[in-house]
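Next up is one chain by itself, shown in structure tokens, the form predicted alone.
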Amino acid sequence: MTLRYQLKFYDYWHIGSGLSAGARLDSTVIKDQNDLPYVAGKIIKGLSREMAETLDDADFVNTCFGNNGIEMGKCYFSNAQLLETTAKHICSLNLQSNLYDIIASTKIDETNGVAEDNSLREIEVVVPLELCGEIRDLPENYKEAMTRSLKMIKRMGLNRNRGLGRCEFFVEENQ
């Protein structure tokens, strides 16, 4: 079966694309051919996995996700992007560049409060945004697990951990 599902983000979020702007910014964001951000499937497969191994089901696990690089795992998640009617109307008024936006950040000395030198660093950020992907190949007994697996990811991507990146997923229910 496939498994759709919305990923709906609440703040600011940042998948990286490993890629600089040169002086400008530190880390930019994943990118399609179109400029629109995305969220690649192996980051949602492995957040689901990481996710997975906390309900103790080594079944669901090894059959959705693999087993550990000897068998691999029978879903394949697509890449999570807007919806192609967004995408469309996004592009066709050419307003990519206002789905980004530039937040700064420096590390401040504990001993003297002031600002260390070169420490200053910028990164791209997405704005909040709705996107939509899928899983397919999702053996029929395991809808209930992906399912609770994707609603247990509540953060994603870079500084996930100092306020970037809220979500949650909405898993579409007549499939």
Second form
Amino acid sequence: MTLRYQLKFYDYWHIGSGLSAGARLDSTVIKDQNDLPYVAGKIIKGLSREMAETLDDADFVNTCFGNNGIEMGKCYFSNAQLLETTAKHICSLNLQSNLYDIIASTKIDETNGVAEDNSLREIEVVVPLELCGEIRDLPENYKEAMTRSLKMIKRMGLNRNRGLGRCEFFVEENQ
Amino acid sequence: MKELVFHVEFLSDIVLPATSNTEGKIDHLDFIAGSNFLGMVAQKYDDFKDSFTVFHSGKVRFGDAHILKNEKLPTYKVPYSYVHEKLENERIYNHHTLTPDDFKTLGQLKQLRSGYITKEKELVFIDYSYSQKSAYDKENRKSLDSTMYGYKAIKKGSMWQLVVKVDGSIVPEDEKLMVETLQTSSRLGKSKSAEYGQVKITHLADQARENISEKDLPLNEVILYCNSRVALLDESGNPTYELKHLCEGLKEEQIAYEKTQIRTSTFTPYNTKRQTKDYERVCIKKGSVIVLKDISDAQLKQIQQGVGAYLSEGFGEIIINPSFLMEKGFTFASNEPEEVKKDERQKITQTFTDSTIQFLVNRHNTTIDTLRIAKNVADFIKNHKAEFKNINSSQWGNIRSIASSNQNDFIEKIKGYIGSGSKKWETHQVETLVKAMDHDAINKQTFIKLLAMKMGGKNDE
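Can you give me the structure for the form predicted in complex with its partner chain, which would complement the form predicted alone we have just seen?
Okay, now the whole complex, with that chain kicking things off.
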């Protein structure tokens, strides 16, 4: 079966591309060929696996996510992307640049309480959005466990312990 | 052999490494190796009536898939015989057509090595995306140290053509099962359980492969183009690069080495079923051009039927006298220039029910307003800088302070400030500034604040 979900972000979020943008940005977010942000399927898979492992169901984890080089997982995790209609509107109106902001931060010098020299950095972040994605080839009997795993994910991406990336998964009832 | 044509559409990015190494610099393929498709079908190995014939005899050949230009035109790896003058890449020459005099005239030549061409000699390049990955440290909930790696993937949306050759001796049931298995297979390449590797394969029952071979040429000089990798074996079955093993009875003096352009590679295939690597293979690369002299009809026929080993995986496919190797000199057909979108930055007045779109439209309009104010400020400074050269920075600072006070009557207060005080402004200065404030219809407060910040005083220069 295919399990479809909505992923709602409630804060700025940053899924890094691993690339910087010269002097302007220290880290840019990952974007598709239309300059739209997305959450890579590998990230969804990694985070949901982490949550799945807390459910104490080894069969579910090994079947759906794979068994560390012994067996390939049955499920396919797509990227979580903007709804197709929303994405089309954004592209046709050329609004992509409005999806992003820049956040600057520094490190505080503990001895004197001021910003440490050369610690200023700027990262690109995405405004709160609603994305959608799917998990294909999910065995029917693991639907509930997978739904629980997804719902346990509360934040993702860079600085998710420092204010970024608060999110929630909503699994579609009518699959 | 019968040829079955399939189209492969990339529904996600696809990672196709050229090596099974997992560390160091990883090169990536610019085609889909036939072994990928053989592997897809081999998942139903036990369901075939005669599995050995289908998978091991070379009677079914899963060719390499090449990208289609504009989703319809077949492409071929740029032949290694294509050269151009150094620093002059407009005019392309076929190396095997050049005479000793040409070499003297043209000077230093450079070989083309990347990209694909269509029959009409349009250049096509594969579009890649790159993303950085890392393993996950569950203990500390961060990226695991020293585990960073990257994936270079062929971008989704492209269309590729695959040709499977099937010998007449294959039973129809096996052929049908092969076609069905290919069409129901949806995963390709590395990392195909998340993010990457989704494809849609469609069999085009009524489509034949494009013919680019010019057959009616004399046999005293035959040009062979490697449309796939070629893995030659010597008399003892050992891998070799020696071209005399292309077909039986071929002698060294029949190979025109001076006109031949080949490149070679080695790789170690990974067998997913057995979860281990196979023996290393030595290959003549796709796009290599070999010129043979005075070969017989029988030898030519043997070459046409495929040369060397691993035919089932699409190796050893040779095109004889392809049309794109016949001309001496030519220029590539020009691609249609991409339409460059103008960044006009107009305000959007339309309203939308989708809250995300409306939010982005509002942000867009705010940006347009800000840019317009900034332009007005820049124009004002450019035109009136000299007029206000006697005004101190502190006075501009006070004006900014009043504008920032968020009071409704800030304009009146500014007028009062510049119309009186210890350093009274001249009448024309007051008039100019008041006119500018009244003229700007967007946001007077923002305009004055920005102007006061950017104007600078008489001591600032």
